[in-house]
Amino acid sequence: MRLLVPVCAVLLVSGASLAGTAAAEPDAVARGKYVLRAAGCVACHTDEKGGGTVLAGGRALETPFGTFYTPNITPDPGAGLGGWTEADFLQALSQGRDPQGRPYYPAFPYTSYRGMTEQDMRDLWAYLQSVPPADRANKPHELGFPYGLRFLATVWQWLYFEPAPFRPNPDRSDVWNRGAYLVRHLGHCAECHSPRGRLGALDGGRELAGNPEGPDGKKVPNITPHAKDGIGGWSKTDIAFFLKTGFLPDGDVAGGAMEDVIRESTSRLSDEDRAAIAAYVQSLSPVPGP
């Protein structure tokens, strides 16, 4: 069993807002709404279901442990991210931990934020301080005991986590390295597509190779290039096209979590960078799923 559920950019905090600060440059709040789209930080944080503002949070995410409500990460001073400093901000991508230094839950993924760049990271800031402020109070988590004690995660990070930027491949193209930091970090792809052991940590002998207990306890498929379990069968073409359209080599469409992926996030990449993604996934070595 998981010991909680990365689903997408879960900032697992409740209740902090937003103080007021210098409008960023045009170009950051550009680059930032990119990263917004490429972290998936749109699906995860918006109670689509429940009519809910964008980014205003909401959304239940439910695991084995009980269930997350995403919080509302616009610059609303009372329900969002208010008080936050752009040091703050960062220090929650790269370390997983808020403002006072206690430690997020790793439904949060900061396990594959923390090798986002710092341009990226101050872009993505700059970007969420120009949506709209949204009044809705987060709500709290609902999780069975033990799980909803904080200092659990303290001990969950002194186990699993260690900060570490990502560090281009100089044996590998700029293409190939593009799309590893698209699937390893930015877009968080081995959060849901790979198996956990019985306190959450990530299998990292079977990365991408699918996860039997995913979000809402579907299961998700194996990513690697394996013939039988796998998508070994699919081009660069194909993979590219599904992350763009959701449609699969044999014509069928993407369901469940992927359609929001693909909807809110892959779809609205470059092709530079979708292509960058499905070099990367198909020079990775095949493993049979779980």
Second form
Amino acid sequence: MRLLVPVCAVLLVSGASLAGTAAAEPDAVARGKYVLRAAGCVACHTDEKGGGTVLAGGRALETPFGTFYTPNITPDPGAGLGGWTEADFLQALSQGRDPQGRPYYPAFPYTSYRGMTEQDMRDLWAYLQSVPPADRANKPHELGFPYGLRFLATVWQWLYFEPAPFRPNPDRSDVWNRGAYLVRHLGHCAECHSPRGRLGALDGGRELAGNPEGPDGKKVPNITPHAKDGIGGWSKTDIAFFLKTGFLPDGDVAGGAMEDVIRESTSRLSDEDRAAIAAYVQSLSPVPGP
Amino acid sequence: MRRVLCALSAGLALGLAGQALAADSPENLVKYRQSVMKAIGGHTGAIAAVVKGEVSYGAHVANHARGIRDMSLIVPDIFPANSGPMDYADTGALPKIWEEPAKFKLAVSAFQSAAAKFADIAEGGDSQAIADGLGALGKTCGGCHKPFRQKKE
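So the form predicted alone is up there; where is the form predicted together with the partner chain?
Full complex below, order starting with the chain above.
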């Protein structure tokens, strides 16, 4: 009799998750939409300049290695992810590999997304399955020699990439851990705010210490609490308010790539999540530079 | 008849402004533009301090909002052709302002309507409406800064 209880529980749980994948439960879709915002997928996977459909891809990303064109991630069977399974999707985000096992270029920030919780990835998948399919065909990347050789992405992954799920730090508060998760993984702030080494790998020792050559070759500011070079003079409220509205403490307003981040992502988060991001960013060690 | 006259005088006014500006040095034009932007930023910074609860000057918000609305009316004048980065390097204004004038005009008018709307909201004095309104106004600042401005070092 005692044995039966856990067995029943297992059956119930697996039943529930099956239902979840078959006809995505509405809660998963709603949660997935929030994850999509927090992770900023829309800004990259939408060709806003060309008036493209949301998530249908086609946005050009200029990098020192050439121009990447983001793919269509709507559920269109031909042009998008229509043929994908949930497992394919989890593998793309956590391991940076396509359904055939080939590596993606790190212009797709799976280097940050690898820490996403399985729950968040599944919810995100449920949401992506629910958006209208768009048949915009993918455009091949235009990369300089030798970066156009995709096998080099394999070499890059050997050198710099290891799948690593997020592990909360038990010595820190829940708020701090939530902030760390949002900044390092979903919000991928480091992809722009941390300097990069020669092959585009992030410089781990200088987390968020600014990037002299960010997206479109523009400078991205240091957001560690360094008094002179970073945002040491900002209060937690200043940071949270900036992420909500784009207003800096001096009344100026963010432009550049951050405008996208605020409009599509951080302004749409809960106040609690913005406060968590602020708490985490303030806890970093102050680093001078870039 | 009235309309024709109006159009004529508006045309004249523009022509005159153009002449006056051509005589002003690019450096001074850029500095003037930056002063106007700083004035706008001064007002939004002050309003933000109220909205964040750092100071309790709630009654001042309407004054600042009127200031922004007033400044929004002169924003169309502060981008004359001889004030671009080719004329004076120490500016955050991007060449796109003069290359895509129709798009730039849209950004200006979006800002003007948001500034007018925000001044009305501020007059009403409701703090939640003010906080939301400031967010909406900020979107139109960002909507111009993103395509048309590169922040100086």
